[in-house]
Structure formats: C-alpha cells, structure tokens
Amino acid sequence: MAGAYDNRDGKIWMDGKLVDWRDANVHILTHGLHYASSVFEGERCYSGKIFKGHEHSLRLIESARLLDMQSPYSAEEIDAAKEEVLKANGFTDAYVRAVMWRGSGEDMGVSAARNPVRMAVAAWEWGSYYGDAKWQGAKLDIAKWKRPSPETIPTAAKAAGLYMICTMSKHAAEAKGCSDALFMDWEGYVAEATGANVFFIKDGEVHTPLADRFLNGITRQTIVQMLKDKGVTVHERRIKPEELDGFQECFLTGTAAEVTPVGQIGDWHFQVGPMTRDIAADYEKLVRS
C-alpha cells in the first residue's frame, strides 16, 4: 500500500464498525485536534499475531485515564477491533495504530467533559522504521529540546501532545542527514530518542536511562527482561551525556524501531557490534515465535 494516508484502499475500524479507508473522517471541531486530547498505540503484527497486543490495549486505556478520558471499550474489545482490521485488510505482517480522542460535542474550549471519547484502529504494511540504518547503524542528532519534568506532563501516557517536540526534533535531525534525535531530560541526563528508547553497552553490560520520567516502552521492557534472562547485567540509571564517550555499542528499541543499532550520536561514535546484533536477532525470533 502506498500514497497519502488519507487516500488508500482498505478498511479502518471506527467507533465499533469497519468503514472504508477514505471515509474514516472527523469534524474540524474535534477537541483532540485543537487541544491534543488524544492517546494512541503503535503495534506490529508478525505472521498474523500482534506482539503483546493486549499489553498495548491496556496501556491505551491507561493513557486515556491519565488524560481524564474514560475508554468506551475494554482491552478485550480493543483486541478484537485490531484483529478485525487485520482480517478485513488481509494483513499478516503490518503496523497497527489504535487511537482514542475526545471528539466533537457540546464543548469547544479547554474543558470538554461532555464530548464523547472516540476510537479508531488502522493498519498498514510498514517496513523498517529507520530504513538501512537498522543494519548499518543510525546517526542521531542531539535535540535542542528537553524532555520535561513529570510534574508538568503525564509521562506515563502515550499521548499525542507529548510528541510535539519529537516531530520538531526529528525534522531538525533529518535536515542534518540524521535518522533521529536524542533527548536529554530537563536535568541534563540522557533520556530517549523521538520515538524509541536508548540502550548502551560497555564491557558486556547494558546501561539504559531509568524510565521514570519518560514513557517506559513495551519493547524496552521486553528487551530488559530478555537481557536479564540471558544473564546480562542491566543498569537502569541516570546517564550523563559525557558518559557516552565510554560506551562501545548503542541501540534503540521501540515497536516501530524494533532493535536498531546506532553508529553515531552527535560527535560520539559506536560500533555496530556483536552484542547489539545478538539482541536484535533474539528479538526477531521472539516476535515471530
């Protein structure tokens, strides 16, 4: 499938039923468009099975709750909607996007408690998020923006509004010939990329930023557990930017990114080494098992 995302063949699940792709529209006065009252999930289906689909459904509901929205659907109903979309479009390997938002209603100001909470699920075929970088090693810029304090935003929510600085930072990175950008947090510690978590390797041990001030990705959690099961020491901690000079390997994790090696961040360089390749291979086996 190719072309603009609003002009494709296929079906999208919307508010409890399948509609033609081109008819999956909302009104211009949808609250989520104006005030970012929207949460979403990105998931991958491998060989007909969504990896950790139920966990994603539960997180969608929790993200909505954190934005003071009550999900109109249970996790099981969301699971069924995703399966319905995949079947309707004939996909066995695809990216799945579930989104929940405050729609149009009686309110069109900051407050929108009387507006209905709506939901849709779409799916499309999508290859490697970083293209050739998945094998060659991605090049990352350093974002000028900082990940804000958890006292200012609901960091545990996968909410649309939290990605504003991600889009801006990724645009700036791509203009410099980079694949992505790395954020520091408001205190100056290493945080995450625009849509993926980051890991570093030194002397056979793994170091990753403590995910208590940004989204603790489902793929991140999976990789941490996989490493521990293999007997690899994993340090979840605050990481200072100057420490990057001492790390030998680096990789990103995320539903879209999967496990992507990093060859460069700013002026720091990393090997696309054996440990990263082993982790990537193990993850590939897991999601297709």
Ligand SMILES: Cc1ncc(COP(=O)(O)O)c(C=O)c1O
Second form
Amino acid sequence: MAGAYDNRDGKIWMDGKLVDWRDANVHILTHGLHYASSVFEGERCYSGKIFKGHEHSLRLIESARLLDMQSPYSAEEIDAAKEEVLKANGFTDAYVRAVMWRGSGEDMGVSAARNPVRMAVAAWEWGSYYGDAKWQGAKLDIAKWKRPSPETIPTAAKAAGLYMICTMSKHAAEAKGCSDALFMDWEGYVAEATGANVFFIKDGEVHTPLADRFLNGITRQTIVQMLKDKGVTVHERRIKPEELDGFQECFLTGTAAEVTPVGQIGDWHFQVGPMTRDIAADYEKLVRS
Ligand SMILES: Cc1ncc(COP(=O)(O)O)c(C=O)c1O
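Given the form predicted on its own above, I would also like to look at the protein as it appears in the form predicted together with this ligand.
Zooming out: every chain and molecule, the one shown earlier first.
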C-alpha cells in the first residue's frame, strides 16, 4: 500500500536479510548521510524480469569502487537480493532501488575506511516517471548548474553526491511548470537531464552527447545499439546548445524515464515525432521480451 516511503507495508533487503519495511533504518551518524559516501541503482522489473539486472549489479559495484568502497557482495549475490525482494513483496512489475553506503563505525570524519560498507534493496510499484508529459512531450528547463568535469568528481559513478545539483535543478524546473531540467556540462556542451540521458533527431539521424563526462545510462547504451541494429546513423558527439535550433525531435532515456519524448527545452520546441514514437515502442517491446 502506498504512503510515505518510510511508512509502507512490505519487506526490504538489508545487509543480507529481509526486514520489515518500517524497520529498514540507519543510525543518524551514518557516514553516507554526512559525506555522500553512497551509490545506488534504479532498475525496472517487467513481467517478472529485471531489465539488464546483472548489468545494474555490476554498475553498482563499480560505482562503489569509484568511491573507494569495496562491495561486500558479488554481482550474483546482488542479483539474488533483488529477486528475493521482488518475491517477498509479490511484485512482477516494479522499480527496484539498490543502495550501497558507508555506515557508521569507528570513524566519523571525512576519512572512514574502517566503517562498514552496507547495502539495501527496496522495490515499489512505479508508473511513468514523467506522468502525462511522457506522451505530450516533456517540457524541460535549462539548469543553472553545470555537470562537473571528471577531474573534479567520479562522473561515471551513479553516486549520491552527483545528484545534489539534480535535485536543486529539478525543483527550480518544477517551480516553472517544467517536468525536468537539461544540464550543460562545465564546458557549455549539452550533457543530460537530472535523471536521464538526452537524444536529438535531425533528418532521420540521431545525435546524442558523448557519454564520457556523465552517466552513460544503461538505457542510453541499449537505445544506441537498437538504432545501430536498425541501420540508423547515430552521432555520439559534443553538442552545442545553439544546435538545438536545428533538431526536429528530442527524447530522454533512462530506467525510470524509459523513452520519453521532449516537446520543449527552454525556448526550443520539438515535435513528438514518428521516430521517437518508433523508438519508444521498440524499447517497450524489448524490455518485455
Ligand atoms: C543523472 C542520470 N543520467 C542518466 C541516467 C540514465 O541511466 P540508466 O539508463 O542506466 O537508468 C540516470 C538514471 O539512472 C541518471 O540518474
């Protein structure tokens, strides 16, 4: 039954065992809460099968490694934990959230190598991330913050610290009636949205920012491969914001977002066009196959 996320019925997997949903708590002196030593995954289970679940488990371990945390679990053990949670809650279609963080322990300063690395998996039923915007074409604000340089933070990790400016930018976007915000990177090139990658279409060809400086989404990689397999030319390259003038269609990709058409970014408008609809339909078919 839905409600506040800390007050629901069900089971959560925590440090190797299932606990009651309301008992899945951490101490206030948890290192991850103070210093963002936390990484996570967002996954979707379709008709009883997590789409690319094993790849998500591997990415979780890699994100942890990039933050100097050794995962206490193998990818296979993480896969099993996710299955256990879905089964315990009776879900076949759900969003799955795995999170790994540095807990409380001997250390409560920046350095915390002696503190244990902990992990939890929760799942819940979750519909379309952008609600109605999904089919009308989402309206995006332009974030005032920039995606940071890989020299300043491990940008390949799906790490909590990278989401601070995402939350702030999404709040600002929603206050203006937008569903999300598009980030430029620190050099001024188009990067990604707050929780999804971005694609553009022009004259039957697809353009997407080169993902060497922000999260190279598992959905993004899936879509690029799907398009290439269909013989569509995909340009992964640096994209300047002024180029948005010339693109006809635009869409976002992500586990939560799936394939979401974009109708507007700032003052730029896009049609919810046939190629985007085709790609969204193909993706929908693939995740349920
Ligand atoms: C910042 C950001 N970029 C991109 C993505 C897309 O990643 P994926 O397709 O692996 O879900 C996400 C979603 O997790 C995200 O949070």
